[in-house]
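Just the one chain here, laid out as structure tokens, in the form predicted alone.
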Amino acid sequence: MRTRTPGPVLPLDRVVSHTLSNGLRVRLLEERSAPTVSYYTFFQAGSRNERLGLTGISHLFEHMMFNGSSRYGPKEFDRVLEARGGTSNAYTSNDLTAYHDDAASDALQTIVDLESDRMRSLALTPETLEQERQVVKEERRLRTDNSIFGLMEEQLEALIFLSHPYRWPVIGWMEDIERITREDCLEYFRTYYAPGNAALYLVGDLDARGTLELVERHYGEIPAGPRPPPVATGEPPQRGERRAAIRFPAQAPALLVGWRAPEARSPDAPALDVLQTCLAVGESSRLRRRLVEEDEVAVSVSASYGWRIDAGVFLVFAEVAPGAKLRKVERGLEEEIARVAEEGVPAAELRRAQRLLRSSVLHELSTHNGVAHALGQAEALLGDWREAGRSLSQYEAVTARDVRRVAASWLDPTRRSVVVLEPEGAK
């Protein structure tokens, strides 16, 4: 029977790509199998660009957004969005702040006016200002401070970067959440969110050449702003293994243990990804047959490898069995990941493990939203757009003695950080 060879997953080629005399970079891809269009709009402007005493403005900024420009008030935003069957959300990371919009392709124009009218003329009030800032303190409440995981990354992360920004939480510090001025504010907003330091990604039932002069009119004329400060990255080498308790109201312990990873761009990463899948994603996973099922020392397992521009953090969170002692899953962890990095994994389980990528990469690219943000992603992280989609194949390159040897060379237990909770009161 005669196989039919199947086409790009994501069509590159049709991508148009241009940047406006204020450095506003715009890629469009038409893609009319839906009369629907996705809008993103990323600005490099995480935790990474801040400094003590300022962290948490990023965040604040994704909240700032929606509350009024010089011509749509307060809440307007989506409101009038709504209104044209469009829903927009946003998203603050390490490295970069993205806001996206979804609606009928009628309504692009609706959209261009809604996005660029914030850009160039956000309404930073004392009033907005002090509403978002008790917003933006009980999310840190509920999300860190009354969070075992929260709390417990919070602290890993300070263990493992002793001078780069990854060391401080996305979210912020509470007080310098409370110590933002609008001055602040303002200077952050001429820097950060000025179109030489953005990017607009546009997939869907759109025409290129209209839509990028709709683009030009309504953005041309925004300033380009100053070009962002660089980011000191420097971070001394780990020698020994770095440990930290906390103590917090909990039914049992748990266990976060963390290493240095490779930037995005590293040809690790791919391997990497794998590793983290064949460990502790999925019913079969290795780490949930061994502590879980097996062992029964956990109830869960999970494990991460979240790219970033710089070097950022391969870790694993276990929580304690009720009765079992939390050395036992610790134990476990080092004698799985040891037997990974001596003797690799079966053909089996390296071919589930890419499976399971590939599956969770073409979920994205089925949707426009998901292409546009797989653009935008790649740009910021990887350097360039068309970096997107290209996981795929890099995931089907990896060998077992790929995983066996970053395993080995990045899981290193002598460069490893552990965050242990102590459930408080227990004895």
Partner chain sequence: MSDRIALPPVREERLENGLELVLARREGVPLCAVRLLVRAGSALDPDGRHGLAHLVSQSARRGTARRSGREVDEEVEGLGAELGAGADEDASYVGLSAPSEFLPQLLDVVADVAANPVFPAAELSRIRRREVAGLAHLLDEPGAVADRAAVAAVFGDHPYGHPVDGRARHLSACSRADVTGFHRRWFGPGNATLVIVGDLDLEAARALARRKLGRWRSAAAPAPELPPVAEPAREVLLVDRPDASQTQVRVAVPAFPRASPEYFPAVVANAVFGGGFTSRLMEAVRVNRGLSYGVRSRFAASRAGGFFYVSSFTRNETAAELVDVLLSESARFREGGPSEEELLRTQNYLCGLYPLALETHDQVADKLAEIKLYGVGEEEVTGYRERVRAVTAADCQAVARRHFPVERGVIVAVGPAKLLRKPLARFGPVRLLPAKSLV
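Show the other one: the form predicted in complex with the partner chain, since we just had the form predicted alone.
FYI, this one's just the chain on its own, none of its partners or other molecules.
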């Protein structure tokens, strides 16, 4: 049914790439398919760059970025942007903090002005810090303290990592959120929000050359800033299974199993994505079929391999069917993973996973926002924005032998970490 020969899904050769003298990296892609622009600012700073006592500062700081700068007062960032037909948001991860604005294309100049102003001269008042601290504590209560998966995931990371900063949650420990001072925030801003630690990704209905000049005019004078201190990334080898239990009011048990997996740059990363798809994407995936359909011991099962700068985590989460035994879920999972590690996957299953991954990449790249984010994520995690255009061919290159090898080497049962939810007193 295809009506034309498709061009590359992501035209890397049309990306205009430039680094300003203060170190700010700028990548622009003109795409006229919709009359909008997507504008991402990536800072190479996340919970990975924190230390105990100040956990959660990256995320709390993300909130502070919406609270005023030298030329725009508190609350004005979103008001000005919305008045021009735009919207903004941000997220913080273990590795990075990303801010994005999506808007009608004629708002581009306004966005450059707003974004450069807060990078140059963020206002950090004691009042806004106290207000955001309360908001973040409420966010933590929502996503972690009152969420079964949130509690279990926090516990799992603390099991898998003994010394690496991935050990603590991105949102931070509650006591640390309470402890962070305005001085801590100022120091964080000076260190991590300098242009040399940042990159811009602009995709959409824009003129790349003209926009680059606009960016240069607005950001060019911001001083370069110091080089952020190196991250202490050591982690001792894991010698045996680690387990933890969480007692919490719930209707039924749940199981979360995780393994320390390689960093995103590893040549094994695409094969682990394929493995994850074979295990738990789609109704015909191995774990869904075994645990949900055949044994009926789980209500749902999902797997993920999150790409990170340092070691990633490969995890499997299952909600146990009420009345079923958690140990049956665990045994089923164990057997299915052992089977892939011993026998690998048949050719049809590999092709299925590759096609599902291709569809998922195409979906991601079907919006300006998706393209801008993919460029930024590739540069932040893989070291080069061009990697964003390579994921399709990397998945195509994965062989059945690769899938078997990564299952055997990374999902080793003697090096897994297990968190179980033990329901208590739920009515």
